[in-house]
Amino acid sequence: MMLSGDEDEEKWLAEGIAGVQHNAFYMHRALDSNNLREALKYSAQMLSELRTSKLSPHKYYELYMRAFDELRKLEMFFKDESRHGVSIIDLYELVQHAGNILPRLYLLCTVGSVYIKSKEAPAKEVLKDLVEMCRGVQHPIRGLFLRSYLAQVSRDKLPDIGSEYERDAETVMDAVEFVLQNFTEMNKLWVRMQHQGPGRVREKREKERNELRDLVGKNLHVLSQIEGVDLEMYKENVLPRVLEQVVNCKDELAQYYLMDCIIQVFPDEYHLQTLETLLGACPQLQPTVDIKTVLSRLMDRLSNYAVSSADVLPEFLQVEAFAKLSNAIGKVIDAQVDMPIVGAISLYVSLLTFTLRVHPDRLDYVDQVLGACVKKLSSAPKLEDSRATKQVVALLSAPLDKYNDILMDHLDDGTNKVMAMVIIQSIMKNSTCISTAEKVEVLFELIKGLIKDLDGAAQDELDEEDFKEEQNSVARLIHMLYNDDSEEMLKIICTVRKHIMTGGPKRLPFTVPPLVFSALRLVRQLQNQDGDVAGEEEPATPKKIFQLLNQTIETLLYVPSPEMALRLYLQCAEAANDCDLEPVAYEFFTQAFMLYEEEIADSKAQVTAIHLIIGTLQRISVFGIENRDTLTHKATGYSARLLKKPDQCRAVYACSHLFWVDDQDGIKDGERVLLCLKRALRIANAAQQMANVARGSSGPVVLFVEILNKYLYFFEKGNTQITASAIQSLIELITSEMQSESTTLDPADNAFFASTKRYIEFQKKKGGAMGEKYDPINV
């Protein structure tokens, strides 16, 4: 049976680990016994195990790692001269005898760590003599792992200041040159790996170099932590050997992460003063580094260490950090023809973004950045990249961010106005996302003028049309602030309303529904959470969100705006209905039937909201019995007592359907659906005498076909109650009226009768059950 290659990889790396436990063991009773021979010649056998070239760099690991600790064993039996009776010296001498050159470096690292402590021979001499040695290993992964080996054993040997191996004051150079060295031959090893193998596994090999990076990245580490590496020795020795090996390498990878590494693990201070030599190795790169990641970076460390303290700004202007980082970023531009516009547009806003926060009182600096990018721009042809045109935003948005406290509040109102639309369309026309609440704060304080009066305001003069349209563009924008984590979009929304609430009563109208309904969003975001989580901050839960918008809502009333107020009360209902939350849902429908008893008084405005009330109970399937009839029971009465009557019957003809819920178990009472259409028969019925009384004539039969027509749905829908010699009677009684020398004929109430009877006969002649229930009924 053929095996798979991570098959393959799994068995021999199976077979690597039980020759490891082998041996190991055999080496345990060695030790236990004291017999040094027996105990190197086990340990040798073991770390044979570990000239494998079949293994991934990750599985490598996992075989090193076995080995590793049985070495720690065998160190500690090395430190006890009474145990094997050979002096350090002499067992330094008789590891080399190992029949391997792999095992045999293995076991002098593991003497020479002891050799170090035991202070026989000076430090520097065995950290020269091992770091020489290693290089008989020049197998890329073997060797990398042998050196990675060689700096764990002796990072805490190192003769620097206030170590115990420390000698002279030359000893801390020792220290920095034996790192040095195992860095640079440690990214030879790293940069072969992407010259082996056939070109097609180019991908594989990238993908098993990245696995492999920390261990060269280390040494720089260890450099950094050496406390006897001051700036002057970095600035001459450190930083200039390091980049010598960077640049000389000329691989993409290991350039990119190693600048990368320079900049994390160094000071801040030290990138500060040798800022030239570091910049200087910029443009020398690989066109394909992506050398605006690793400057951003820098530029932030640098602009972090700026705010850090007042005391470090001198510093910045005496190495004259702007020019040098502008000249760099220009020089790169140059070298890299290649590099996207974007990349450009990037590099400068990552330089101006560090001008405002270390020189925000260098305006010329701001214009240098600005000029430097508009001649970059100018060369290119006109931006078709999202990210591009996005970059150039961010660019544009840098200075008001940092100065928008002072610029917009020396603008008069109606400047101030123009500049907030202008921010808005930018905003929209680029879908720029602004996804957290300090964003949406510096947004919202930039287009104050759009959301507040401002102070001396002349609102008289203000064109209605042009603050309809300057109101729907902020709703626009408060639909498009969004961010998935249900934490930070509650912060969002919470930040736009404290701003909205300061709007007064024109504004409120236009601001608070887009609110609503972002806020609506989220909670359906968060269905089926509920319930208090412990911890220092509440959580967003749909309780919560739901207890804001009430309070928002009802900001609604003092504008006043009961039909908006009505209309998202009924929104709101329906949305905890969805979460199942009776109560929420409950308090949400008894404050649109208070604003219907309390604030709606035009008649219009009151059929409106009642049906939007039957409406949106008629979908709501969480109420209880109790609650439910308490509901349609106030539905139905507030419909029987609109003003006029056709409003009256149309509405409680409308309350039937509370009755009867086809998706919903349980509710589906025919005696009160009958009730409810007799109810509008009899409304229906005192139009028409009303109408004969006033005018002389009749009023339209329209009333009884609507009615006619809902007596069908529930007949189809098997409503008992109603009965096909009910409709029947009800077709006599239209048709009587309709011939009634009294009645008013209107064409369109003739077409909706005649259009009702023909459906009724297509039913009768359709058969089946549906036609059997509608034979008995003549037309």
Second form
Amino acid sequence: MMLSGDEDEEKWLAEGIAGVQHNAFYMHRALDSNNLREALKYSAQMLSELRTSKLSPHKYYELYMRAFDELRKLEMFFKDESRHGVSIIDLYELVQHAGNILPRLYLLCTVGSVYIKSKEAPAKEVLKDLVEMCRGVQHPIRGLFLRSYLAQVSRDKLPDIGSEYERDAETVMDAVEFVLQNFTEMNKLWVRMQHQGPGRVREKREKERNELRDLVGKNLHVLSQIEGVDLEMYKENVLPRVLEQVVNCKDELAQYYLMDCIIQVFPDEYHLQTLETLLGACPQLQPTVDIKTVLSRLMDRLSNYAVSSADVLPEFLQVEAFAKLSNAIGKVIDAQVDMPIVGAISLYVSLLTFTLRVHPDRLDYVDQVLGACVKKLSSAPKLEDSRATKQVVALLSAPLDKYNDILMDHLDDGTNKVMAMVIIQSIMKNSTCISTAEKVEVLFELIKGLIKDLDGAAQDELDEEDFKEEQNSVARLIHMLYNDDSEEMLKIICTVRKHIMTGGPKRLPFTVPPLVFSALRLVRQLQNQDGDVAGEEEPATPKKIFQLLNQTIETLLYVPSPEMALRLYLQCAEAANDCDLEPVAYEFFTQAFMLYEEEIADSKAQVTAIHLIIGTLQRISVFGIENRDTLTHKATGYSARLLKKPDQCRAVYACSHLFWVDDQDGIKDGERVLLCLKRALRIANAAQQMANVARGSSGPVVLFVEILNKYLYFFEKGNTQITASAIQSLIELITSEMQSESTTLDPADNAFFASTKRYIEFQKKKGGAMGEKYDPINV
Amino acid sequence: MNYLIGAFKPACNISITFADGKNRKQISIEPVLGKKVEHNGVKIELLGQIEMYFDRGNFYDFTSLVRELDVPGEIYERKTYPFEFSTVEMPYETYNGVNVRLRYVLKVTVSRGYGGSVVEYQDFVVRNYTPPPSINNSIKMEVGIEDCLHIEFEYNKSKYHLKDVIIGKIYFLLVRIKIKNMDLEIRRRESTGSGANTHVETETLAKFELMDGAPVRGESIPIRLFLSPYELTPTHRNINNKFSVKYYLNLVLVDEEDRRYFKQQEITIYRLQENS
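The form predicted on its own done, now the form predicted together with its partner chain:
Below, the chain from earlier opens the complete complex, with every other chain and molecule after it.
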């Protein structure tokens, strides 16, 4: 359908052009023979081709241009009275005899321009008549072109200052009045275009409208070219009138375009002196108008102007440009409730740029802008526009690039941090992924208030809770930095590392872990890729990353945060295991053990640490026998040397798992399992006795129950060293312990033991191989 | 039927001339070379006639004056008779309409006893000038269709002379229809006869496009229509109880479905002394 529509249009255009050419031919003949009557007849017929409604603006323009060229010849003929013998006044009447309005008005404008040139009537009168008569064409496209023809032919004939058409009685005001009226009418037609032709799609219509906008804007250009429009007149007449039209037309497209047009065509100096009026119109525009771009352009222009010469700066101060702009932006944001948050942010960015360029010394202005921005963002509901967050970073970073030091460093610390938080929060809310190292760099530059202590910042006034929250945000942010490309990802990691390393001891415990995990994620990603990717030249190899990690985690030692470091080492070891990098894994374990030995003194921490070590070690399969032995030996050794007996006991029986890995290729050393368990029993016994001695009552039997459970586990797993009789005797031991008077009975222990026994009963009753196995045990 | 009359040339040529159109009017009669014309007298008549086409051949003379130019006798050679109708009432203008014609004619009759008389006619045109009317109000009116279209229009005068210009404007108070264009028509309504035999003929003499496209509320469209290009006559009201010619301005709005909305207003056309 669309295609045939276009084809039809081509056909209609071709027909129109043919019609113009045909009639133009006869018109030329008439002109050659100085036959006025015929010339009028054929020119009117030629112009009748412009009465078509079938062409899009684009095609119509083509047709119009053909007719336009022909009209120039006709104008030449009209000018020369000797050729047609009719006075210009009569001619002015004569062309009005045409029955159809469109040809009539084109001819009238053509004669009118000759009329003005002849100076037989005041230019003002003729112009007024023409612009008034053109009201007859209310069809948007035809009207716009007709009026643009009028604007075109009258351009050099306006009674401007110094123009030959300026007379005593005529002021520049007449010229201005004429252009303004033509502008107003054209704009009305242009706005009305959107209601034309119900069948057509809106989108297409808007596109067509957009093609015509320069016809309307041309008038503003003409206005700006009128010499006599000085600041005074611009301020008192031109601008208010233009703005009135802009505001009243209530059309998004027009308002946006015209505001931009005003800003572009008139001198900066005028804008500066009329800021209040110009800005006053902004909140009155339609809520959908892209004011932010308009204002941004204005501020761009003004700041360029300010930079252009030092002489103009006092003007800026005198008119309080910043206050007015700032005020206007606030009003616009308030007025346009539907403005996406991205719009508001970019407005502030423009204002910021403006301030920085015009008033580099006024840092309070910067503060003000950012403060307002923060206020807006914090009061805003959840960000739904994912562009917004990108804008936050991208746009705020633009001025930063240039004014890096000036800007953030001079913000007071509080604002700075709030800004940074806002940025992070918006990134989080939208799950924006920051995917290049450069962006990361910029981002961290922006949030550096959170990343490191700023010079001179008073440390002690920090609220601990706020600090934690801030740092947690940073930690979360680090997870948002991601790129599928491993090389870029490595760069990102390096960048992040570079920044967080500056954070100092208070921050590192918050920021290092996410970085480590982010790096480990990359490791796993590499590991999942094909083997040959990990070639020698590949910069992002797991090895390299592990090196980086090693160094990173090391920093935690100086914080000091050894527990954290230990956990991270273990994580890395496990990752190295997955990558089949035995030496690396071993290295990490070594680090972990050294930490354990040297840095972890707290007994509770030791317990936790040893369980972590055991757990990790148990899962690691990469080690050869020798390495493994060394490490398990160390682990069991540590376990046995814990301070409290129950801790010792538990650590030791946990070690039993190091010798029994329940999968296909796992180590299954039943003997050493048994050794561990027996050792645990001994320790439990010792604990019991110590309790007796120390408190006159034996300690809880729970340790025995726990060990019993371990027995049962290995029994079921088929460790032949664990026999039913051993279990039987352990049960009896516990039973007797529980009945002993000196034992303090803990109901929870009772329950634990009872349910363990129930479990055994259950297995027995279930029958099968397992039931048989359990059969000898009596409870 | 006398076949001979048609078969032979008339016995003489008669020509009527107005030397200067005002005073010295004369006729000359010139016999065919070498022949004499016997006649029973020569007379000239001035007739004002109204001729209805549907009643063909039936003239109604509202003016009839006779001057005897010659007593019966013979004409041998070219003979010239001056004549004058000095105080003739010519109250009506010459008019050539669709169904009616009003004409003034000079009729010269050379009466002959045999072979039929020789008759020659000469039409002449009468124009009557009217001074500019002392009262000439504008026509201003508000019309509309409820909730659909409401306009106010104004023509600067109600009486126009033939070379006049109609100036005015149309103001759109309410537009709820899609108007395509608007024309101003000049219509002539000629009615002839009376009573049951009245014939009315309406012609559109001018169709002048005022507006192209659809206006919106608040728009005002200028009118400037020069009357000179159109062949108008003055308004004739009840001429001798035979006919009337009236003029109307018809404002026509056409919507996109080609429905026409119009309002007709009578205007008076008069003939203004050209040099006044």
